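Coming up is one lone chain in structure tokens, specifically the form predicted on its own.
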Amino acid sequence: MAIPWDLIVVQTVNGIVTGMILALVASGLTLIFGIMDVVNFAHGELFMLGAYIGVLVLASTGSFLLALTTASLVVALIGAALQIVTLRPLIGRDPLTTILATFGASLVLQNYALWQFGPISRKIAEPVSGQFHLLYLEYPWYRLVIAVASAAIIGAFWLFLKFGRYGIWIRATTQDRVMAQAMGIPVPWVHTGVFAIGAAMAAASGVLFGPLVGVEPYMGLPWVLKAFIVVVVGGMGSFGGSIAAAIFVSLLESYASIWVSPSQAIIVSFVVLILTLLFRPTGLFGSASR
């Protein structure tokens, strides 16, 4: 059955606009995990705490950027607090008490928003509305602001690391912490900083996903599983391969929706991730030593 190249355009800036987000919610997590070898399984509940911040700030202000910046900062300075305090008496131990660790702080955080907020959804009003011709439909630019608004914090992101002297600290500590701690690098609080940068990251697309989504206490659950997927498939550790990997997977399933429902093309993401770790194991773009 031949498909209508009309139908493969669409599907397809779906699936880059979609994976957008989840390479910025993905960013964070293999960020933490190439520099301090942390699973983090409260990166979805960041992301949720984001997207709540941001319904209050934008409810007192009307501000979208304000709302977005507040959240940013704010998670930022909780996942300081939470790596300091949870995180940081585990260097060192075995690797499993670490993911029990943020396996607990996930259901604290979360059970948290559900007796702060409630149940009920909430929403975030969309700061660019209007719609554009894409062939046959009716597309929102706020979704088009989404994944300029991703690529554009990673773009910053990348420069910081490449140029910045915190970046350069962060490159050192990945790739030998102890020579790093030796040439008088703080590591400890490299190791602070690049767990508040990551929950940044994740609350900023909290905020910038919320829009299209209700806001409520269990939001982070499918997007930190598919943020999973992508740092494993794109390699554990690596930046560039996570959002590669982001991308490609987003228009797998995209395209996959051509012929099945959406809830059903998420299959396709689990089949990649089998695959990967079954032929290649270190992910498409990780090192052999990962």
The other form holds:
Amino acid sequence: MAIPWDLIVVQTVNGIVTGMILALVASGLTLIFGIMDVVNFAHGELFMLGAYIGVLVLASTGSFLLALTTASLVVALIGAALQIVTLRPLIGRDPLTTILATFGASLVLQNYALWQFGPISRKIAEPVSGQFHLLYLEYPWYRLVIAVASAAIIGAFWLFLKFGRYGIWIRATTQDRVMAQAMGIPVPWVHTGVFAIGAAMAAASGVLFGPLVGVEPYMGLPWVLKAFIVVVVGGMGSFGGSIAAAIFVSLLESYASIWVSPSQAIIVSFVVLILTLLFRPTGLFGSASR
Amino acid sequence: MTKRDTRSFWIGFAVIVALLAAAPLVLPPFWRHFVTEILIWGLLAMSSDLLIGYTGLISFGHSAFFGLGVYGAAAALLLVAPPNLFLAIALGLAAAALVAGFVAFFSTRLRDIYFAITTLIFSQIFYVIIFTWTSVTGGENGLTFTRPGLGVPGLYVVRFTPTTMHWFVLAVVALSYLVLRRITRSPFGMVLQAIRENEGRTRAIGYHVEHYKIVAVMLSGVFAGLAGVLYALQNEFAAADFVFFLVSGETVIYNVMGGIGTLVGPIVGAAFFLLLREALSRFFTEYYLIPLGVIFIAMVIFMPQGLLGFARRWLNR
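Alt. form predicted in complex with its partner chain, vs. the form predicted on its own above:
Entire complex below, previous chain first.
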């Protein structure tokens, strides 16, 4: 079989684009896990809610940037409320109970969206409609905008963690919860804040990704599953690892979909997960012990 | 357990089984079907309790075992010329055991949250395979087949009526309960509980924790597969939805609602969940999961022992 070089080039670009979105989703998940030991089952639903709020704001104002910021802020508030109501009472209990609570939350949010918006998928218009030549294809600029925007959000967040005052609080809480509390950092509020930031990142990726697929109540599950895979492959709680793993897994999936249908290409990421668990259960890029 | 406890257990067991056996004779068809379904979902929940309640592993992948039980039974009924009940059970259990062994081999390398996520992802692998492999599994349309008769093929076979089907399900579930109860009280079950309480110490004593976990997952998977076989026999229908994550999620909900680590609790939880769903869908139609999700979260927070644990504490007060 001849190697279809042109397809490989196109799929490389595609893979990097979806990889950046996935990285944005997964880094929110990693952040929440790394700091609070909470696996947020409702993450995919926050992604979905963000996309819906994006649809609504875009329909009424016509500004994509406004849709992106509003969706992020509103979902951040929803996330904060979710954390205060469902996760705060569980502090000090078995971390497994947080899976159950966020799983319940995901059911509620998903069915709320189904009730409110119906099962028919909605479209977000692409804010940048131009195209450029990629070999024989007309490749939409918007896909590159997604990749750059995701990278920018992740980069800004990294800078915030590294140098921002509250970013330092967050890192301190990750390292030693008790000591951070002793130094006067309001740890419960750091948790709420981190959950809100993670939710906002999920919402932003939902709005960015919306134009490519259409927005519907069940859109979250495949993303949260892939994000889980990425987080495990990248090393749970490792921020850089999950970004690298997101791009790695997405690239492999894009290449696989040259030969098989996209719904089967997801099996490739399952295989990556299995191999990782077999040979390097701490994750490809992380060093955290488990 | 004292002699008196043993006697009251058997009396209680006999009374409940007798009540459930009498149920189809007095209930209208809708509720008769409802009770049979509760028993089947209860068996699935009970199988998962072996992991959640006794070994301390939350499985979010029981839909894979259940679904493979359904499809295994379907395959036996569709491929073998005179459909044979026992072949259907055997193939369903074998399929579930195979998948459970595969999942167990990988997922038991991980603990806590990682185990939960890995089982979830594995069940989705099987969902994708079954959903996309249309030529074999029927894909989105699923498979339909007819239920075989009960008896020894060639010698004596009676057709299932809804009432005898109920009794058959009841017999299988009651027997499975006794077997699972025996397992949890055996030395093997004690080791599982030791793993739940303190994995490091259990390892230090010299038990090979991974082997015990793999066997536990496989046992649990086989009983989940048995529930799948019963479901296939009851509904004469196999669909990819049974392998979907939602079934696993509901299994966990049954356990948490009823009370983990009790075996009876998950059945109570399944009954409570299904009744609640029935009642709520009168008001909320297909959006019943909104109030149900809220109730579930509230139970996770305020009633961590589940209905059974709550009742027990309340009675002892």
